[in-house]
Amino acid sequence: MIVGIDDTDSRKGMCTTYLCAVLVDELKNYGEVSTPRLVRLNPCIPFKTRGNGAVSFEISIEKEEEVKEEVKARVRELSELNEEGTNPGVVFIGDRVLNTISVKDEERLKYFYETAVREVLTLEDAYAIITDLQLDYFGLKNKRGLIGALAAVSFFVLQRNKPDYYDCTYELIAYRKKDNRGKARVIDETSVWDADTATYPLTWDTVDAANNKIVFAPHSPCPVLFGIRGDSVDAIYKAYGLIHAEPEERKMLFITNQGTDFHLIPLDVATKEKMQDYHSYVLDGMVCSNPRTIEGGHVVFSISLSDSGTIECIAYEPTKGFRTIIRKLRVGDAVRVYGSQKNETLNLEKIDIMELNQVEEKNPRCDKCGRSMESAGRLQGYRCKRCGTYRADKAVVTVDRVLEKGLYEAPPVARRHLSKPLVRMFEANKKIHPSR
């Protein structure tokens, strides 16, 4: 039986991954339990709590009802039910369904998972599949968590049947003892930097070297002590063994869609006419307005899209040094931008600078004295007041650019869970500039 859970936390506490870790440990008394999955859903959803994550796991048992009651009891007990935005949902896919699931049913689950990560779904969308597949479910309050719970079990079914179908990474999460929650986390930062040095790039987003910060530990009062992300389980456990921190209650390894860019709607789908807020896109375009810094330290520029229309792109102040790269762009540069749309503006996560405009028009210089000529009036060319010489057009010159072509990214301190770090994006003939 596969179990999916979502929306048990709030901004004030709890974490759905912690509830999953508790259940995985406890349910081993009933039967064999799989490595759980952590599925990050659409990061733009306005009613998310923090990372918009749902969880799922599989347990091999004969008496499913007993385990279902145990899961329901723990969800009731640990969920932040007093908080307005907490609406838990649990979906069960029993062995009967798993053994009879059709190709059509699998396609529906695939569509639901992918849509949950990239677009916006309603509770009615979840109920339609739950009803048609005759899935058992459980929810509290308005039950909105059923959307994430169904997406999480859908991901598990797809990965269970086709392990290599989706790009996946890992995260090892350590959880705090109950008495320590709400207090400042005790983590030896020197050991964290040592762990990163020993395991990067097989582990990533543990530290932000450019901003001199550790970024693998949250600042909220949730049960999470820290999380180590990476592509290698061995490297993750090696890093874990090097880190010195307060005693933990438990730890759990998750298989996850983090660091995969799966939230991005690809080039062949994204067009100006179809673009909507709360969606994330990859777009090709030409810089059509030079970057400008606005109030708050955010940097804004516009691109003309390859199909039609223009869109403003913004690098927010929390992206720190990434803005320095953006400020070096100029009109005529060919770029590929990655980010989410809000208020018809693309919030940048990455940028691929594909071609640099190295041509610049300047007032011509006088052939006699070498001084810069001045405009003779609108559409009247240029004259040298000293020598009286005349030129009809501006001079076209080649300029050196301090900016290099290639891929750039927002730093770890500002990175979304789903954003793929550049250390995972090695491509032939493509230079990457990882943010450390």
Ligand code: ATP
The other form holds:
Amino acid sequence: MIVGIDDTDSRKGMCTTYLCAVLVDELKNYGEVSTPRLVRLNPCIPFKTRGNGAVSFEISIEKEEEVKEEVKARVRELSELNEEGTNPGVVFIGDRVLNTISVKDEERLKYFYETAVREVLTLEDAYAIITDLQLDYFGLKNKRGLIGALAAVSFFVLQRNKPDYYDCTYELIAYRKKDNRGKARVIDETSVWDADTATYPLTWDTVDAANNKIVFAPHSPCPVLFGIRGDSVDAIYKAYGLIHAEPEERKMLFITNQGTDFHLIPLDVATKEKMQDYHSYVLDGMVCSNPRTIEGGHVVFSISLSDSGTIECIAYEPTKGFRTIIRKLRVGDAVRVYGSQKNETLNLEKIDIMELNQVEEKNPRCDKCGRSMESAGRLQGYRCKRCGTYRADKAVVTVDRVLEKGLYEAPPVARRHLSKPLVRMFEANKKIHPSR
Ligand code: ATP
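Alternative state: the form predicted in complex with the named molecule, after the form predicted on its own:
Let's see the whole complex now, leading with the same chain.
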């Protein structure tokens, strides 16, 4: 049986991954439990608590009812039910359904998962599948968590028979002892830098060297002590072994869709007419307004899209040094931008600078005296007042650019869970400039 859970936490405490870790540990008494999945869903959803995460795991068991009751009891007990935005949902896919699932039903689960990461769904969308596939479920309050719970079980079903069905990464999360929660986290910073040095780039987003910050531990009162992300389970455990920190209550390894860019609607699907807020895109275009820094330190510029229309792009102040790259762009540069649309502006996560505009048109110089010629009037060419020489067109000069082509990204301090770090992007003939 596969179990999916979502929306059990609030900003004041708890974490759905912790509830999952507790259940995975406890349910081992009933049967074999799989490595749990942690899926990040649409990062733009307004009612998310933090990272819009949902979890799922599989348990091999005959007595499904007993396990269901245990799961429900833990969800009731550990959810932050007094908080307004907490609306738990649990979805079960029992062995009877799993063993008879049709290709068409699998397609529906695939569509639901992918839509949950990229679009905005309703509870009715979730209920339609739950009813048609006769899935058992459990919800509290308005039950909105059923959307995330169904997306998490769908991801599991799709990966179950084909583990490489979707690109995925790993995160090992360590959880705090109850007495320590709410207090400052005790983590030996030097050991974290050492662990990063020993395992990067197989682990990533542990530290942000450019901004001199450790980024793998939250600052909230939630039970998470820290999380180590990466592509290699061995490297993650090696890093874990090097880190000195307060004693933990437990730890759990998750298979995740973090760091995969799965939220980005690809180039061939994104067209200006179809683009909407709360969606994330990859777009090709040409810089059509030079970057400018606005109040708050954010940097904005516009691109004309290759199909039609223009869109404003923004690198927010928290993206720190990424803005230095963006400020160097110039009208005429060909770029591919990656980010989420909000208020009709694309919030940049990454940029591929594909072609630099090295051409500048200037008033021509006089052949005789070498001075700059002046315009002789609209569409009337250029004239040197001293020598009387005439030139019909502007001079075209090549400008040096202090910007290298290639892919650039927001630094780890400002990175979204789903954003694929450049150390994971291997594109032929493409220079990557990873931010670390
Ligand atoms: P945490 O990261 O701490 O686990 P969270 O950020 O995951 O918290 P939730 O408390 O899970 O936030 O709230 C997100 C809510 O949004 C859930 O109820 C989930 O079912 C719902 N949801 C997730 N993705 C979508 C989507 N694409 N469309 C509509 N609702 C969604």
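Predicted model, so just to flag it, every value in this text is computed and none were measured. Positions refer to the first chain, counted from 1. Note that the rigid core is defined as the largest set of C-alphas that superpose within 1.5 Å between two forms.
A.B. asks: Would you mind checking which of 398, 84, 29, 99 is at the hinge, with one rigid block turning on the other between these two forms?
C.D. replies: This hinge corresponds to 398.
A.B. asks: So how many degrees does the small rigid bit swing against the big one between these two forms?
C.D. replies: Treating the chain as two rigid parts, the smaller one turns 12 degrees between these two forms.
A.B. asks: Taking the rigid core as the frame of reference, how far in Å is the Cα of residue 369 displaced between these two forms?
C.D. replies: Core-aligned C-alpha shift comes out at 3.4 Å.
A.B. asks: In Å, how large is the C-alpha displacement of residue 378 between these two forms after the rigid core is aligned?
C.D. replies: Comparing between these two forms after core fitting, residue 378 shifts 4.9 Å at its C-alpha.
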